[in-house]
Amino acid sequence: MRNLERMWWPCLAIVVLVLPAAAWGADASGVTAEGKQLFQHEFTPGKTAEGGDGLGPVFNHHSCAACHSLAGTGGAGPVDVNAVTLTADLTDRNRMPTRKGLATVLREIHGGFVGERETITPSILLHRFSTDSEYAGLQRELGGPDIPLEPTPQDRNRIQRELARQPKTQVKWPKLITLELTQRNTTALFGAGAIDQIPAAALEALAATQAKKGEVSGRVPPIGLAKVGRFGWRGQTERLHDFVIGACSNELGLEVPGSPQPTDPMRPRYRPGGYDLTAAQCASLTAYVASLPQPKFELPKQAERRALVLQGRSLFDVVGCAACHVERIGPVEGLYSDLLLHDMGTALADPIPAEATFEYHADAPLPKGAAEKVAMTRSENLPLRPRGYYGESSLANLLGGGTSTMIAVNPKTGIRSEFRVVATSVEQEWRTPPLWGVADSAPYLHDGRADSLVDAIALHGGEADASMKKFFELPITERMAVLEFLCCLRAP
């Protein structure tokens, strides 16, 4: 956290407005234009024209361009720029607090685990920076990662190093909690816009041959009723905009519609008096994010090399890998993903869990003149519980579990439904990324611990273990001719 004082507190000064589109440039080519301006626009912390309060209080960079930098603004980010994720356990599952207990626990770690009426949140984001002076040393405490401000290529190997040695790391708190700390690893955006659009109807398809073949089993990530999720590594937000307007929040801190922004854990009772970027201004920067090119496929021009990218692109699909890394959803080409969640094996299990899959029963009352009853029955993607930026921000393991079944009645209609949780590898899975632009958006995995393809490819389990393992058998001139293939997956 060096020379953290040094940039931000200055800054504490300065107020920042939230102007009209056209003071903030937009052109002839409208909205787009406003977006870009406002993806690379540094925030700063001050009161801004809507009653917000500009950056933060507590937030991860100054701006969206600042972590999307790789192969261009709106790519994929370093390892030093990863949000930090904190989730809390019961230390001993045989010493159970009342929930009232647990939230005066929790409160006391960090005021973003408790929100309105005692609700608990046990995965939350343990921001890098905050407009508090005294934030840095409750960061550090709960095992923050020492990251420089403005790292140099030597701190950045030796942060990928630590990352790929101990990926997860425990703080066990004295009143009974234990926090696990993992990281996500900034995506890239290029081609967003096009993910926007696919069909839900096409990643049921998907789904649907996947298990009629029985080589992979991808379930459609779940977020509501006739709702698929696209966007997020488990696959937990539907929308881009929704994606957009999230990162405004949790990544820089900012009151949006339909987003608030971060609990301040030095003063959980605080609130911004209005926004910090009004619905239009949101509007336009997903506009921006959605216009962003999508990656291409580039064949060399040299004989020789195009022929073993060829010979790659072949063996692509001998070992399997294009079971979950599809080429085409839809009318989107060159993806290189299914977008479904995979089991990917213990070593990249995470304690935010993807969304569960519910069965949805219900038993409709008689209508009238009918002699017997009529009953419904039904399977829907329905999660029961509240969702975390990051993922699902489950009950089950901090509160020991719980049932399984859910029973409601409608004291109106007299409907009586019952909810059952399909038991599935959640910590396990994960959304198929897209390797379209692959080749420039190093490093790899959900948390960034890979910092090279082979390295990936080797921390594949699960559904991928055999075709990893069919990788690694390979002769070494046709895995050479694989990975020749992946580096003309380039980003716009």
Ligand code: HEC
Contents of the next structure:
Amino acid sequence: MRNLERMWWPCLAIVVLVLPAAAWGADASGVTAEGKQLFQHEFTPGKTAEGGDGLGPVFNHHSCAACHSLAGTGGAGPVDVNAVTLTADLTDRNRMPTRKGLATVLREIHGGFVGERETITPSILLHRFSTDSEYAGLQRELGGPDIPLEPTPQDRNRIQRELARQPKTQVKWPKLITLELTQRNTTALFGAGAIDQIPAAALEALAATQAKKGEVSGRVPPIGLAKVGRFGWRGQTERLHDFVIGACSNELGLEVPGSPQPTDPMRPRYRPGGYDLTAAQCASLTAYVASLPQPKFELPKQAERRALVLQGRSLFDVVGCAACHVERIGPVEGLYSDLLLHDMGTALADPIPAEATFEYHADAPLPKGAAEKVAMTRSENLPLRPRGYYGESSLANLLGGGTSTMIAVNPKTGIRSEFRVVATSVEQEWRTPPLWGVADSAPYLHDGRADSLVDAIALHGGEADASMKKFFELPITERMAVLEFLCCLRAP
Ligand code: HEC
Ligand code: HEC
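Just the form predicted on its own so far, so send over the form predicted together with this ligand.
To see the whole picture, the full complex is given below, headed by that same chain.
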């Protein structure tokens, strides 16, 4: 088991970046107003006040609001604005060239796979657009879906059908490497501020309760050795602010403090002259997202429907949905999620894994009281630690499953530490999505392949298999009651 309390790393200071509480203090409304304006702002390429280059060179859309649009600004997104990810399959070690050779091969495919000092990122975003007109050719060659910027309803139906039929596509690249394309559905941001406040201990407690009961077995999304993920379909991000600055760069191609814009595959060595947004602007953007109201449970007025909805709510418990979609975590009421990772079965597997869990052993005994003070930072001391598209490790991918041991030596003290990577089905694990607002956020699941609530439920497998089957064994009227209940979980 992961034991964060005993984690200790000598000589490593942790710098925890917290937004000053003052950001939400006296001038909070001014800050969120600026944040709202930035969220809706349509960015364009070109010089910015901070010395940056504006939108791009590669980007997925021109504003946050363009994707987060359903049921109001900050909502979920339709299927056509899905983010597309490109993964190089590096699991077949026998077919791999040497590390240096691998970097060369990957760089020829897309510069984003190879970072500074030849670090390899097996999964990247395949952006939809670029300021470079020749990019479209590369994007097509890599199998990028052809999706118009402003699709008609017919286009949208076609895209939805294609995705449901084939959520993963393989691209054969002549030289050794198989590439796989998968997608990510745009989540709604309502209530994100409340999720950001949920203490890690509350998630640990939920996981412990589930382990005891044995019905389901959620895992706290780990981030490195000492942090807990709260955001993203894989629970891959700890704090709302981290996700917001990641979105600035990954989705819009903005260079912002703490998150560089993605590599332009047409000019891999190009760097912008400065930032596109200041740290204060990024803080405003986060403050705005955090201020978005929580979704509501709306009981219908009409007595008969009301009774049906209440029946549905209790059946939701009875068939075991509530084991994962828990109504409340700590002070956050009506969330319908445990925010834990669950193995959802092979049909929902995706090549960008959830982060593996680490066990840590140090040669030297831990000094008293060290636990609270010191923790391991993410990437610095782990050998072989590539960064994924989300900036996290894809270690499990490289290790090819199973349990592996890695040794890290602290260069200053010479203390040897052993990390055991505990295998779970990292490619099949998803963070339970909060169901608040679910009536207004179709399509569903991590890639948006399900266009209705029933389809989303039908695709539950793995740990949720028993619950899914119980749902479909209910008489039709009772199934309808559960769906009626879900339809009362509305965006604010
Ligand atoms: C091209 C569409 C697109 C654009 C533009 C976009 N997003 Fe997103 N957003 C997504 C997708 C897709 C996800 C889900 C990613 C994941 O979980 O891996 C997401 C997830 C998020 C989340 C995490 C929510 C959660 O509960 O896990 C936040 C916060 C967020 N976006 C904020 C922003 C902000 C702020 C901007 C503008 C700077 C922005 N997004 C621009 C598509 C977009
Ligand atoms: C073992 C935990 C677990 C159980 C039990 C479970 N779910 Fe889920 N549910 C999840 C996870 C994880 C996902 C996301 C899967 C993905 O995106 O690939 C999900 C997704 C959903 C979605 C789509 C939400 C969205 O925003 O895309 C709905 C709706 C849903 N579940 C309803 C139900 C209902 C109804 C039941 C009971 C019949 C149920 N779930 C039982 C874990 C669970």
